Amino acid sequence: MNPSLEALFSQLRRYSESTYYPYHMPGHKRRAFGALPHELAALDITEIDGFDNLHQPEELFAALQRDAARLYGAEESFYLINGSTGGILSAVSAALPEGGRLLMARNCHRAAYHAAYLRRLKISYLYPPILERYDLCDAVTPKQVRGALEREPEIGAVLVVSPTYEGRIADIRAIAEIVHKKGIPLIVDEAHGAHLGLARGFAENSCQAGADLVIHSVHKTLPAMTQTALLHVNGTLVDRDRLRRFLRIYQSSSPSYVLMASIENAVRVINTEKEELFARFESRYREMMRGLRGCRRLSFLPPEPKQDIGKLVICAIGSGLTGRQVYDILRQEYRLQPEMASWAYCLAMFTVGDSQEAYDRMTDALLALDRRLLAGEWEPQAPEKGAVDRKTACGEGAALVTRFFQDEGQEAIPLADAWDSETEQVPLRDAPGRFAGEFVNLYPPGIPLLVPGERITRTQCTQIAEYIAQGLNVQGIVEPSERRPELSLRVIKQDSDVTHIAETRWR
């Protein structure tokens, strides 16, 4: 960190206390209005003298971005003020020409699909292995990447997720070597790994492992405000002027100085206190995991090298509860707000921002819940009205997520063509065999269950209905109404040109 550079929050505070009157944006003029507190308004400015411009950095932001690059071991870093979404859009757009072919993990965030749509890219998928005991996706493997590149020589860039939403870490070093042998760039959506590679005991980050473009959500795992992220670039496989062009396209031309100060503050704090912060973080997490060994009904993804210790995956399979029920009990009875829930597990996140209380309360709550399960307070419940019994739908022990991620290969209809096609709304029960006309997401994490252009299976429809019956947040499905008394979704019209082409390919 440049010791001569005053913290941006301090500069904003000092300016707000000066005698300069703001004859410029924003309209609150650094004063409190309504519920807008003075503390926020006083720090909120636009691009004025002395504060540089994010999109043409010359002094302040040039120095701050160099500090971020040094922290992560990148050649160059860029501040992002609309989250990793803007970074993914920019990275994918810069790495490939319009109409190029992208090899991407099927469990990528929907922002990657949006980039493919905007640039009319052709997509080949990597379907991650499944940890069936927990019913979640593992990280993509080097073997999968090598096989795909050998089968499809026209691939122009590779995009993988590491760590995954549940904390599974890929062997990025090996994947980078494979991808670079073909002379194409590797993009890593490392949104959930902004803390990696910053201290002993933690896996290396993807910049250190040799990736060309790496996206970090600073706000997810470091002490920064929502919407803050970083994009790092290494090597010569991506044109950096082209990358800057897309950053200007996908980011606001009026970036928030409060958000940018939040990024700078997180980088500064980690630079000066990282050894102490991360040592305490690791120690507390491992102590919690030792305490949770006392659970008999609930189980947890173990803190192995491939598992990010910031993610506590609470597996409910076989406990008598669903992951959603565990989520609700923790929130309603123990006043603990987890990150997300699926039918199989509940996810809680930990960072350097957590106090000892966070670990103690979670440990105590899960041990108490486990004792209640052992005492028979809950019995396995019959499916709710409208749901389908999991054993009937998938077979005993079958993992639900595998029904959405099955076979590696290319999309049935190119996303750009499919999403622009004329669609119609049909009952969910009539959707099998049709081509999806809209994204269907389980949110969070925002990974598409169905992508426009994919052929829909009956089992997928069964599981979507069950997710909804369990109270999970499924986006892209139309709820029943007086006009349509059952669940429905949008599919591509059968008489469309893209459908005829896809049917020919399918046969």
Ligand SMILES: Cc1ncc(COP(=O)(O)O)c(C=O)c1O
The other form holds:
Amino acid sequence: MNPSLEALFSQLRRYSESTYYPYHMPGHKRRAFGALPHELAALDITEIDGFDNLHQPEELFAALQRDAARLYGAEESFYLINGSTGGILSAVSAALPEGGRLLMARNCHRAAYHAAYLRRLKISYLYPPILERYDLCDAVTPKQVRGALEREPEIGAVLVVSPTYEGRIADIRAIAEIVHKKGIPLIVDEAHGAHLGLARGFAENSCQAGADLVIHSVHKTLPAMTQTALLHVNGTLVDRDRLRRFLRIYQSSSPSYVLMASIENAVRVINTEKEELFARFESRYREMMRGLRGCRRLSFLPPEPKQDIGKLVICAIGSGLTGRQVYDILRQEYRLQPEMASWAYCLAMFTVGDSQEAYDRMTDALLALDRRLLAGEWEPQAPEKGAVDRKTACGEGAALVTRFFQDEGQEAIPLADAWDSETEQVPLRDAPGRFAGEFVNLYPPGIPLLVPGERITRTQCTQIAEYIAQGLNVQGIVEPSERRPELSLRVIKQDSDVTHIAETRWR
Ligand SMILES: Cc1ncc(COP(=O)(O)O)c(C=O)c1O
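Switch over from the form predicted alone to the form predicted in complex with the ligand, please.
Expanding to the full complex; the earlier chain stays at the top.
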């Protein structure tokens, strides 16, 4: 970090107080307008003299991106103002030729699927192991990657997500070694791990572990504005000019200086205060986990090296409540807004941006909720709330959610062919055996439950109906209406060319 370089926010503030009049974009002319506050507009400039250009960095952004690279141990880093989404699109597009084969974890974010669609890639999937006790996806393993690469010599790049949305960390060092033996690049969607590798006691980040392209959402786990992210590059397996080309394609030609200043600010503050910030972060987390040992009904993914301490996974299985109910109670009764919920767990995020109060309030609320559970406030559940809820929440049933994923291997119909095919809407009960024509996502986290081209199973349809009954946000399902009184979804029209080819292959 160049200490003589004035913080970008300070430069923007100084400029806003100068006497320069803006005969240029943006149209608010740095003034309050309607409900647009002056404080926001004042700092919002475009590429004017003295402020460099992200897409053609000379002094300012070249220096800032170098600082980011140094912090993470990357050879080169790029600021992203379209989130990790833009980084994943660019990384996947640059790593493979059009039509190439990508090996990717099935629990990747939808941006990875969008890249595969746009570049007409063929996909082979790695199905993450399931942590049955908590009913969530673990990170993929080196053994899985090795197996897939041995089976499928055509694979040209590998994409894995680590940490997962729930904080499961993969052995990237071992995976990188395996992937590099084949001479192909490893891309790591480390959107949830921008805080890794920055201080003692934390897992190394994927740049340090040897990945070629690493994507960080700065906004997710560091104190930065929404949409801010970084893409890091190492080695020579991905052509950097090609990467720059895709970054220009997928990102705005008018990147926000407020967002870029926010990345710079996060990198600067972390750089100068990391030891202290992360030591406090870790000790608060450990103290919270010690306090939560008092819970008898609720349980938590235990602190261990494979679990990121920024994620508190509150497991509801066997508690008498579903994860969604825990989420609602925390929100409505304790005024705590979690990140997401599934039927099995509720997820809360912590970062260096939290004060001690965040840990205390969560600990107190969970201990109080646990006492209420022990006192029988929610037991037994009313049958009409859903057979699956009742069975699992009372601890009788085996975990079932992530049974969504199908057999290891290649997609049934390539995504690009499937998504461009003619589709029709059918009731959910008629969908088993048909090929999905649209993505179905549980949001958050935006990991597809169904990908266009996948053959739909009966279990998947039952689960989708259950998710909806539990009030989870399922995208890609058409809600009942007067004209169509049932839940329905889009499938590829029968007897189209693509389904014919797939049927022949499956027989
Ligand atoms: C694993 C993962 N990758 C990528 C993304 C996309 O990140 P962004 O919101 O920064 O575009 C998300 C978003 O939730 C995610 O969970």
